[in-house]
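One chain comes next, on its own, written as structure tokens: the form predicted alone.
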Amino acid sequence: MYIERLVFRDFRNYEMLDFYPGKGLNILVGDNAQGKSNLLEGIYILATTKSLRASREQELIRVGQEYGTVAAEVVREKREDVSVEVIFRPPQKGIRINTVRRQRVSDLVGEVNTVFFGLEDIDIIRGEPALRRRFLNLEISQISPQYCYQLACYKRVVEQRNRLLRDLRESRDNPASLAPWDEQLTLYGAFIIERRQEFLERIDKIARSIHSALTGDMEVYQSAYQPSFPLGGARTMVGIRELFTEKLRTLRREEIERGMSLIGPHRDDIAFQIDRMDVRLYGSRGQQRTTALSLKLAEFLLIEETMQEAPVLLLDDVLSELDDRRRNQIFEFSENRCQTFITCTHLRSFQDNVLREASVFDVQQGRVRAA
């Protein structure tokens, strides 16, 4: 899979971009705040519909404009080639697949597969649980459109159920009205938990091997899913749902008193360990960074295995934070394997043999040209 053509209109600081990247390694070089990260963000949006940094869609539109678009023509190995487009026109977001407008934004997810790794990804390891849940949701959605749909349903149920819990707290009415919401909460929630467990088990095996290579067999990586209620070894939707339902019964009074749903996938977490040490609490910044890199490269291999073709690899200003061995391992990992975009402020981190094979582009004030 590779992006043959990328077109931006009034996206971030790009007035108009019509860009034909190389099929292999693409190096985007330029000073800070010129648009390098914005270009990677546009690609990521085409894969996930989500922004890497913006809290509001208005931030994605070039200043002074009413709307903006990102679009790409994508060559795929196992499926027919596809053109994708996202239109930002707050409060609406529109998508087109092969020029046909789609009603559901989630229809876009999975058409293009990407793996993004940037300096902020260390926060997946050391940050709040919400960041780890976001990682799970975005990456599983890329390989499972059904997960994306069930997740959206679950979020709506949590919102409605929380509203009812607050009403019950004020009115002291019969809590039997929660029953239909409990049914939906446990139905969608059990599906999400089952898929998350499966995903983490698969990615953990891959990440262990990668982490061992990155550290010269000096450290042992391990990750584990931490649900908000004990699963007791349950692995199927049926078993998980039974435990979920029973736990809700025991928490009924407390949930009404607090006016919120206290358990479920929206409260789950992931534990990362190095040599059985909690990396979030006790790991050095270097260990946290290497753990994040192992996780992201494992994600790449898992998507490649599931989709039977390599995703597009996006590396945002990470080379300066890595030592020579880890930089070389990334180049060896991606060489002749996938289309890769790397942003940097200079070319000193690249060996001559890498530069000879790469397509190098200067990025200045929202303009991209061959170096």
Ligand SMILES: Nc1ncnc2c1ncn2[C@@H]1O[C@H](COP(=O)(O)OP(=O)(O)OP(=O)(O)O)[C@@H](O)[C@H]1O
Given for the second form:
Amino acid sequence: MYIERLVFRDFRNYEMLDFYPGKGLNILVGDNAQGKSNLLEGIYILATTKSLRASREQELIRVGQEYGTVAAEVVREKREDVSVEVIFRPPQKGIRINTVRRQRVSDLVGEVNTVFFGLEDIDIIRGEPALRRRFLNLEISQISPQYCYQLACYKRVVEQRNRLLRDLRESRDNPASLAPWDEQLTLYGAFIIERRQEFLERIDKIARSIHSALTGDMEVYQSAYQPSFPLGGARTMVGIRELFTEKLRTLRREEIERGMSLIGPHRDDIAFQIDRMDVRLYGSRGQQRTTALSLKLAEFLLIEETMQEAPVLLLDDVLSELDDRRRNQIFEFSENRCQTFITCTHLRSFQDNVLREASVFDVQQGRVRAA
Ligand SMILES: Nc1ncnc2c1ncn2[C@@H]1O[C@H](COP(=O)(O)OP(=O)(O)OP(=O)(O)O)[C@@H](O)[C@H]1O
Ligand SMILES: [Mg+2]
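Could you present the same protein in the form predicted in complex with the named molecule, rather than the form predicted alone shown above?
Starting with the chain above, the whole complex follows.
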């Protein structure tokens, strides 16, 4: 798939953008603070409805304006072409698909697929577990709208169950009132665990071979799901739910004492190893960066395999931190395969043959011009 036309209104530092990118490699070049990352962010929002950077949606609207929109016309191979739009008017967020307004914002997820790789992604490897869970949630949602929905239900249940646990701690009432919440927690939870397990197994296989290509067979990549309680080989939702229920029973008293839900997908993690060493603790910065890259390219291939069509690849500022070998691997990877947007502050990092094939655009103060 590729973005044929991208339109922003009062989004970040763009007053009005009407941009027709190329089908292949698009290089966005410009000084700092001109709007290069903002442009990639807008595309990412069209795929996920969420920003990777903004903590509040108000930040996405051009300062001084009441609302902002991002929209795109997208050409797809396996499905009908589609136009998508996200309108931010805090506290509201609206979406349109083929100009028709939809009630559920999550309906948009999966219409456009993208993989984003930026400097921040190193934090998936070395940051807190919450960042790895966010990675899982965003990426699995892209290929499974059902996951997105069940996750929202799960989060609601955890909140309500935590409230009840705190009430029980204060009142010392009969904990039998937990039963319906346990039912729901394990129902949604088991679904999420099953999907995460399957996703991580697939991604692990793919990332291993990508990582060995990126490092010229010098390093062995391994990643593993670390659920919050042992799954003991359980693979189906039914089996996982049984274990989950059983484990909750043994934790009942402790959960009430601490007033929170102690196990479940909200406590999951992923372990990454290079040459059998924990990359989070022992990896060099370059190793952590390459591990993140392997993971993201694996995700790309997984989406491509699942959707039968290559997603749009967004590379923010990553060339400067990679060596020549890895840089060339990225170009080889994306060449003739997908639409790519890559941001940089100068064109020195590109070889002539890459520049010849690419569409190059200058980004300056929220305007994009063919270079
Ligand atoms: N809501 C907003 N309204 C107006 N301007 C904004 C808004 N949000 C961000 N900006 C401006 O956008 C600019 C940053 O854009 P962006 O992050 O895309 O820069 P960049 O071109 O990627 O730069 P760098 O090379 O430093 O990464 C900043 O000058 C910032 O002030
Ligand atoms: Mg930037």
